[in-house]
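Encoded as structure tokens, the following chain is the form predicted on its own, with no partner shown.
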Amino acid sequence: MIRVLGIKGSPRVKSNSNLMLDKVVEGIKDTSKEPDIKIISPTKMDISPCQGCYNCEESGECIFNDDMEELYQDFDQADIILISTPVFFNGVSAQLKTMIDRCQAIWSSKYRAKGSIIDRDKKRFGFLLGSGGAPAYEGQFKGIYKVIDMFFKVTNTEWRGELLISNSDEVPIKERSHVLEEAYGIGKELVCDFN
């Protein structure tokens, strides 16, 4: 059984980036036998922002006891991690960034404290789905790319690719059948590559 964690970074339920993630998941469902799929939205979760207090560097644990405790386990158990996000102010959404910032506890557990809270030897694949409302411009996705790259590195997740679509304010993803087909195909490929 393949375990998939989908992280919907947009605070808007029917957003362009979330729709792409849904299509990837559909491709996974149609390819994998009984996949274990969990979809989360940081917007709907109780996640306190990192305080930079360094407690996790000593103990390997965060001072907050909130929904991140379950997410640390989800990151550890996932075989495939999908992340979708719009470009907000040249970066990922604030809700997604809050979740990612709390992964400092994972980094600290690996490099400062006595033991990693995530299996460093487990094989995991990661994929990024991003939408930019503005017409394409140089560096449009640079901010989200850097943040997600660090998230994948901290969670020992192999970056398997990205689907980044511009101009989604003018031409929404739901009107782009070729993008939806590509996203669906990505789901199928991820399952085949993982097995």
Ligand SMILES: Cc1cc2nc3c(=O)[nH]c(=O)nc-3n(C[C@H](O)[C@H](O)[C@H](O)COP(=O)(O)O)c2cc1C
Given for the second form:
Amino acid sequence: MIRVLGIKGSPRVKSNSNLMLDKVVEGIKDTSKEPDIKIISPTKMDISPCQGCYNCEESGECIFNDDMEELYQDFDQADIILISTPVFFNGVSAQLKTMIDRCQAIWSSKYRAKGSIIDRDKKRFGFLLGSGGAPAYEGQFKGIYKVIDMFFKVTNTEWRGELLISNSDEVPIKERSHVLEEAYGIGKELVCDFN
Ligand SMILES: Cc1cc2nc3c(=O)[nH]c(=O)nc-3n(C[C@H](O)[C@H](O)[C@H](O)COP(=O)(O)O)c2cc1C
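Would you generate the structure of this protein in the form predicted together with the named molecule, following the form predicted on its own above?
Starting with the chain above, the whole complex follows.
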């Protein structure tokens, strides 16, 4: 069975980037693989921001006991990780960044503390869905790309691609059938490539 973890980074209900993630999931569901799918939204979760105390480097434990504890396990078990995010001030949403910063505990477990809390040899595929409201401009997605790249690296997830769409404030994704079709196709392909 293929485990899929979808992380919806936009806090908005009618979100462009989250809609793309939904379409990828639809594509995944329409395969014969019978995936186990879990969708989470950091906006709705109890995730405290990293305090940079480095307790995780010394003890291997984060000082916070919150929803990240379950997420560390979800990251470990996932075969495919999908992440959606809007571009906010050239970066990912604050809610998503808060979740990602807490992955310092994973980094510490790998390189400083008692032993990795993530299986470093497990095969995981990662895919990024991003929407920027402004018309395309130089470096519009560079910030989110770098942050997600680091997240995939710390979770030993192989970057499989990205769908980054500009001008979503003027033309919402829901009105762009070719984007939705592309997202759907990505879902099908991701699962097929996972063998
Ligand atoms: C706080 C904030 C900051 C934003 N900053 C940018 C930006 O730097 N570049 C850009 O292209 N769009 C920016 N936008 C527009 C969003 O990227 C756009 O509305 C996007 O489609 C939202 O995605 P969502 O619908 O998935 O939430 C910003 C919007 C907000 C609310």
